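One chain comes next, on its own, written out as structure tokens in the form predicted on its own.
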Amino acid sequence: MLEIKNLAMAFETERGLVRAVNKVDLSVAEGEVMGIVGESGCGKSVTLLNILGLVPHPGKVLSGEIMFQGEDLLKKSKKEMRDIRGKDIAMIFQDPMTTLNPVFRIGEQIRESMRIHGLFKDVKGGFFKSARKHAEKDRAVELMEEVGIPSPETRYHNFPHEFSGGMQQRALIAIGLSCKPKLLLADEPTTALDVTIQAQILALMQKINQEHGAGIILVTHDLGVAAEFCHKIAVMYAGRIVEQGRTEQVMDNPHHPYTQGLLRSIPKMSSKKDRIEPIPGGVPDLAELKEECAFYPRCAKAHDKCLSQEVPMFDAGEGHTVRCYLYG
């Protein structure tokens, strides 16, 4: 359904080009859940914004294709992309408090997407506009009930500040589902929520995937969430995907030293003897990236070949790929 090929995108700054996304290849099949994991600042969220054509100035795409159902989204006009956003591809943003409009009622914000995309434009009735509005409102109430918002007929008229954080996130999911998209982009949708609400939101998204058949790309820094929820995982570092495969491949048999480091830094409840092993150093400056392995300064297994040239993706078998000379 979605195939990203050799996508490179950068921001122009006084210090030069900041390569936020660097030659990324990614694919998502219909009904598949893909997780993108990595540290903050590695390019996960910007990759999603590229899919929707929402990268802010001074960002620009340097190369690549984003093929959605056989058509390159990078070649679409602004009007064509407006028709796709919300209808075929929808996005759930990280912070509902900054995404929801504070002066409009929740129900009207859910209804807005349906109105913009003409979901009920063919509805007939005594008064055309009135009949269409009633159909949109009924669908909005139905969606609120579907995502677990209690008393949806009443809560339809509430403002965002009258909802808890978990209910606001559910409202965002309802907005995303309003036009029955084929692909749902979720940018850390559970980051600001407590563990109980986080589990409820993930269960809701899993239900959406199973019942609606929507493909999902989940961006998260939480490997536990990715392992529980995703069919495939792509590990991203300094704008590049360094490892990709089925969830069990990446989690049970990680190949790249960065993936191994991420897993070692997760607290383990099973044994008191296991200590957390943080990855030394920090994420490199994206304005000073070279073609060599960006993880080299932090890698305990680094050798001279890592600095000689751009590291390609190597096939580790059964769809498992890794960007490391240890497996070349």
Second form
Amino acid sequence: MLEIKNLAMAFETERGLVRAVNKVDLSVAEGEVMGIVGESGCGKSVTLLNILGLVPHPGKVLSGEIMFQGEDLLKKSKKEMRDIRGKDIAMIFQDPMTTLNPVFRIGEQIRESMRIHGLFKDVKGGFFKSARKHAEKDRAVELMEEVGIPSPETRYHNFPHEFSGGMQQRALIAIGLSCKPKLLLADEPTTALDVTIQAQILALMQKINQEHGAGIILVTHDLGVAAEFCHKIAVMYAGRIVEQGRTEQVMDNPHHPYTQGLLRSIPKMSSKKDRIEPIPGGVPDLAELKEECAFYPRCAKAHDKCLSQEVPMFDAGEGHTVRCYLYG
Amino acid sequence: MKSIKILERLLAAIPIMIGVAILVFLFVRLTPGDPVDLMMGSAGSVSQQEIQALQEEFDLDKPLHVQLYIFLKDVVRGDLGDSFTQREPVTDIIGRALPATIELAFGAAFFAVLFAIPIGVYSAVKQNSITDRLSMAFSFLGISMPAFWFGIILIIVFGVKLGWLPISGRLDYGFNFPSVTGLYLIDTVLARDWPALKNAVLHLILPSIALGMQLLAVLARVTRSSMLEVLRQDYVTLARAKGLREFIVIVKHALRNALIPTITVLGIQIGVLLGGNMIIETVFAWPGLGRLAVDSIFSRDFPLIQGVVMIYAFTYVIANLVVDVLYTYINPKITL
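Moving on from the form predicted on its own, please list the structure of the form predicted in complex with the partner chain.
Next comes the full complex, this chain leading.
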């Protein structure tokens, strides 16, 4: 359904081009959940914004295609993109507290997407289109119920500050679902919430995936979340995808030294070790990236070849791909 | 619920107003200069008996605390005394001048808001563009330019050289319509006297621009900076991700939030416009409170000074209340 091919984008800054997304290939089939994991600033969220065409100034797409249902989103006009946003592709953001507009009632914010995409435009009658408004309201209340907001009839009239963080995220999911999107982009939807709420929200998204059949791209830096929830995982490092495959392939048999390092750095209750094992070094400066392997300075298995040229994606079998010479 | 809170706030204004009354009563009498002396002209032209008679008439012969008692007793009953110089009730005099000042203040505020918000929004959306830089340079000019000087320039250009607009007073002679509110824009509409309305509007234009220019500049800057802040918020990105047109994103989702600081500034400034326009009223011969204040101070007309100052204080209280009420509409997190 969605296929990103060779996508590269950069921010033009005074220090030169900052390559936030570099030659990314991704594909999501209908009803599939794709996880993108990586550290902060590795280009996960920007990749999502690219799909919607909402990369903030001074970001620029350098090359690539984003094929959605057979059409390249990068070639669409502004008007065509607006028709897709919120209708075919919806997005859920990281911080629910700042994502709902503080001056509008929750119900109105859920209703808005339906109105602009003309979900009930055939419903006629009443003064000031009241029949259509009622239809929209009924659907909004239904959605609020579905995402687990208690007493939705009353909550419909609340303002965002009257909701808790978890409830706000549920409301945002209701906004995302309002036009029955085919693809849901979730940008760390649980990061800002506490752990019990995280589990509830993830369960809700799983239900949505199963019941609505919506494809989901879940961006997260929580490997546990990704392992539990996703069918496929892509690991991103410094704007590139370094490893991609089915969840069990990536989690049970990580190939790339970075993925291995990430998995080693997760604290485990079962292990007797006192300390978790961090990956040495820090994330590279994206403005100074060259074509060579960006993980080279932090990699224990690095050798000269890694510096010589751009590392291609190697097939490690059964669709499991790795950007590392160890498997070439 | 809201109306009860508003009533509470109005009642809370009563002790404030009594405090203002006592202070202004004392300060007026502390200033050098004697009203009776000023009325009598040069020394020796009137007899001691005549001076004494006047002092008795104005209660100035009585001890200070007795005068204060008489004043406060009258104030509580809504009587601000009689003007020394004009020999009529202060409330009547102020009642004639206040509508002129209100009309001018709102004219200035209207002019300022009408231009400041679009300029501020546009500058923020096109940050660092030529338009942005130009409008911010102009707003800097607007803030630093003295209002009276700008008023005179307007008079010279639009009144004298071009002859497009009237330059003094509220209305030309020859119009006659019943005074209901004292606000000409409303009274002329009530009387369906359209030529008079047009004439009143024309008279209002230049003084409104002169008085509103600084406010325009300030509001444009405030709107721009708060808009820049708001445009970075997640809910603006969400609005775009919903598929809204950019215009709707900016005007509906961003501006509603960005207006909160603008309204704060506007509220404070409306008080300033009502109370601080003595110079503009003088330049444009506008028969409002500002000119009344200046005249009453020169003639040491104690009751009139007291009345004018109390009205100023009261308009501040009211302007603050109006802003607080407006807030509750624009920002749902705030209740009265």
